[in-house]
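One chain follows as structure tokens, the form predicted alone.
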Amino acid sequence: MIAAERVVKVPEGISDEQAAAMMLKGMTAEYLLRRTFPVKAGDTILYHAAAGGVGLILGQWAKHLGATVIGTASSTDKIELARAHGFDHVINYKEQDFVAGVAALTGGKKCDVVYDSVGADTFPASLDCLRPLGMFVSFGQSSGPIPPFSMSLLAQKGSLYATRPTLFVYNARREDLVKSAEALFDVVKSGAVEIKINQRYALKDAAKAHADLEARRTTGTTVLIP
């Protein structure tokens, strides 16, 4: 059972797959690019595992904003998946530094906003990313939580801000879930971003998709089909 006022109305246009499919993670996207950090024309930003669910969304979407975006990936594929979803550059991490990297790509002023849903294994580098006064966005930790650290660390790097959002946080109030949901079938109704499934299991196969998702196997969006 899910209470009434946590369901949205799917509008025409949008189809049970592409509404499944895109749903949290789209709204992930909404909060982070709209609301955390509102991206906004000429902005640099740096978004880790591009090719991940939300990182095909959020690239897209940033885009569409008028941002320079740059990712993080792990693989020749993925890199490629990437740059076709709205990333400028993308830094193969297991071959480059990505704080060189970024370094490089921007003539050294770094980023204005790092998203990071990695955690442990990009941090304290992520920090290194950005400009003066910047922003870290800690919303995910794949790799294992970021240790505690001190504050002292945010002014040794140039005065930055840092926040750790969860979706359901800003989404915990009706009218806003639905300003997100709104917003994001807006932005994918007009065709700035487009909801791509990279992958269709059957229902009955549900272990052998989290067994391809946690051996990162898998790209983008995976839905179950009953």
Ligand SMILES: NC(=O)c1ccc[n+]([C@@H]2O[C@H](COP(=O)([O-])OP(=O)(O)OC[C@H]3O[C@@H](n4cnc5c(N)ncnc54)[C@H](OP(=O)(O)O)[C@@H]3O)[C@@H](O)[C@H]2O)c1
The other form holds:
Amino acid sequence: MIAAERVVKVPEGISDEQAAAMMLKGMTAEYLLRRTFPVKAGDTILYHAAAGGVGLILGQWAKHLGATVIGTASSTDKIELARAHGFDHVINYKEQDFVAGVAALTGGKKCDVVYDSVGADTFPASLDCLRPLGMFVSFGQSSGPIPPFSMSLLAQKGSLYATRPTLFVYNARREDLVKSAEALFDVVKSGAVEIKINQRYALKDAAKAHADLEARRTTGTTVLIP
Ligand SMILES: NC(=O)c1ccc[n+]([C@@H]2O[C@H](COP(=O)([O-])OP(=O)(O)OC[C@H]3O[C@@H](n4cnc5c(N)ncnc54)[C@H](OP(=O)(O)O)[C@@H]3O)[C@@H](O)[C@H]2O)c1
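We have the form predicted alone; now please give the form predicted together with the ligand.
And the full complex, kicking off with our chain again.
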């Protein structure tokens, strides 16, 4: 059972499978790019784990907005995938120091915003990828939580902003949920953002889907078919 208040109508031109694949990740990309830090043409962004489900949507959408889009990923295959989804540059953060990589790619100017869902492994280095007054957006913790830190760290790193947003809060009001979904449907229907389903599992194999996710074997979107 789901409350009618939390349901949106899937428009013509969006398949049920696409809708299943994209709503959570796509609306996350929507609020991160349009509301947490409104990305505009000419901005430079860093997005960690670029080949993940949110990353492959957010990369395309950020490119559509006119940003320079830098990502990180842990393998050659993932780097290629991210590059095919809007990312201008992708750094292998298993092999290369991504702070040095970002400095080189931006000529020392660094980024306007860092979107970080990796957590422990990329903190505090992510802060060193930001220009003064830049925005650090911590929206997940795939590698473990960021440990407690002193607010003065944000002063030392350039009077930074930091936030820990959740989709739940951003789309808590029905009007925001509807607007968020509509913005997502629009970019998908226009072709600016393509939703690719890279893994399909039968619902009975849900445990295998979770194991593959944990082992970092998945890319993009996964759907379970009842
Ligand atoms: N706050 C919110 O509103 C919100 C909403 C949706 C999702 N999220 C969070 O955002 C994150 C990304 O979502 P997603 O759907 O894009 O996830 P995903 O497809 O599962 O991607 C996660 C990626 O994180 C990277 N990673 C780095 N360290 C890892 C580790 N120790 N174990 C596993 N993966 C690791 C892996 O990429 P590499 O191999 O390239 O490192 C992995 O593919 C998740 O943490 C999720 O919980 C938050």
